[in-house]
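Presented as structure tokens, the chain that follows is alone, the form predicted on its own.
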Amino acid sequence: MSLLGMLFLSVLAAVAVAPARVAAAGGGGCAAERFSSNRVYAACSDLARLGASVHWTYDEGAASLSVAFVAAPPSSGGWVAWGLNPTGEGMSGTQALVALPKSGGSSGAYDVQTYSINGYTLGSPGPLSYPTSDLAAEIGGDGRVRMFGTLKLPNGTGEVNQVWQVGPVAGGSITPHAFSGDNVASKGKLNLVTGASTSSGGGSSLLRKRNTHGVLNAVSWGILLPMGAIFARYLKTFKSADPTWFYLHVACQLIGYAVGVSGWATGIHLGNLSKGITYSLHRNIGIAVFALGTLQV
């Protein structure tokens, strides 16, 4: 086979495999996620609305469940919810962990309090139908809100009914979240055993989105953009691959490109959709990256 033909056969096998490359290195998500006082959990999930996760460690045979809840509040100083409801899906019976600011504390100090919710309003705070124990939360770098707890489950526990939320805080109290969009949207089952969760209304979930945005970029300016570069480079030096060199050049420029954008579309999508949260030095690098490729284009 001509060096043509083996370089040509290199990019489309680089495009196949990009796809599973991305997806095995991507190990973030909540898999990345690094919490204080050495709290490690066996499993975790990225749950498909408002960009929260949850980890856990289960105990099946003491139905003990050690807890983390992590997600952004919709505003500085918010209040997050997670919890289960042993009697139906909604917000109606929820035994809920509820972390917001302290009041009078020092800033950015948050605490958490039980709610055992009674029909569609919070109610005040109370004793869960879960005993309840090393109950704290704390905010992190990101601006998102870590909330942990231990709850006692009744035996033979394995799927779960749970609900989170999050919303602001106005004079010192709670006050309703958003009554839209992946507010009201934001439940779903949870196999502790398996790690298995699913979410009510269906819908992409984010974590799906992320790795798309991922892949669409590693194509697009890690393997066609550089290949068109190469093939410009070095195949225009050979007599029997001119005019080809040029044609696969325009190719994997054109279509690197539109792929780019897509990828770029993407992760614009992506910031809009984490409110509160701002990764600033990969956004200020993608901005800089797809500038010179248009500018370049």
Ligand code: HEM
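Keep in mind that what you see is a predicted model, and the values were worked out from it rather than measured. Under this definition, the rigid core comprises the largest set of C-alpha atoms superposing within 1.5 Å between the forms. Residue numbers count along the first chain shown, from 1. First, how it differs from the form predicted in complex with ligand HEM.
- With a cut-off of 2 Å and the rigid core superposed, residue 243 has a Cα displacement that reaches or exceeds the cut-off between the two forms.
- The Cα shift for residue 234 between the two forms, taken after rigid core superposition, is 2 angstroms or larger.
- After superposing the rigid core, the C-alpha of residue 254 moves by 2 Å or more between the two forms.
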The other form holds:
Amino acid sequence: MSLLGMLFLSVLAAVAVAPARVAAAGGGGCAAERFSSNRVYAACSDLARLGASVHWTYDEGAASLSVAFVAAPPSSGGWVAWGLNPTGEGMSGTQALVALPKSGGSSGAYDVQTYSINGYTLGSPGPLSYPTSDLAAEIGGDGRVRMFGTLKLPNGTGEVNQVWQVGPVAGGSITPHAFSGDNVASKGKLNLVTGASTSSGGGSSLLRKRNTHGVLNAVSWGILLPMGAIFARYLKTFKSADPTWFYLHVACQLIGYAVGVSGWATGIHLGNLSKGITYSLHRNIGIAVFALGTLQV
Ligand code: HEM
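Given the form predicted on its own above, I would also like to look at the protein as it appears in the form predicted in complex with ligand HEM.
Let's see the whole complex now, leading with the same chain.
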């Protein structure tokens, strides 16, 4: 591979090893979402069901989760809901935030109610097992409802079960959602730590894995492999450096590729750990760099 090619690969790799959050912020989908009142979130995820997305900033130290949920109700004036389930994976047990049109209002304004769901009925609104604050909701010109809130989670929370749902409102009251298709598959895991905005201390093992992934790939694709190419290209021109340049080149390329393989493996592992979160640009660049690097070997 030419030096130019090698440098191109390195630039690609440098983009890929930048924090995944940056990739998400620059991409389309949920990252393109803009919120009122200057609300911004460190991470977001396009949910696979109901065309919804969740956006969040998680303060690990304070275990405070600031969240925005975006979804379109099935019909105009319907409700949308999102919640965490500390006891299971489905609806039952969910600590839900439900956004619905303000009572009696034809103004289009939305309110948020909280439901600690027990079983497969909604029951009455009431406090959640997590203290909540800053609850608000609004409907956009595109017909989608944006619901906001902050939850105080138990200390040390990393991965949580989330569920989301949309349904109709009739006579001002929440009525049941559909019981088929996306409406019974709208549940998954949310990895708060992988998407954490900033975190000092590195207390969590996930954060450590993410850092390991970054360091391995930066050392391999960013330092060793380009250095190996530079040795072959420029050191070779000095007669006195023969055959030293060759050994340096081989050592850099072999070690660089081996470290790159471990970086790739940690990336796959992180991807498996963060179900429901896909950083497409980051992942695609990673795949391209690894495939081209392997081809070169
Ligand atoms: C009037 C209110 C509601 C009623 C009567 C209701 C009833 C039900 C029933 C009977 C099912 C089982 C459907 C099946 O498996 O065939 C179900 C599933 C589900 N519901 Fe609700 N629901 C309501 C509100 C909500 C809310 C507010 C949420 C979101 C926080 C939600 C989330 C879910 C999810 C994710 C499922 C599929 C997973 C599971 O079976 O647990 N539901 N619901």
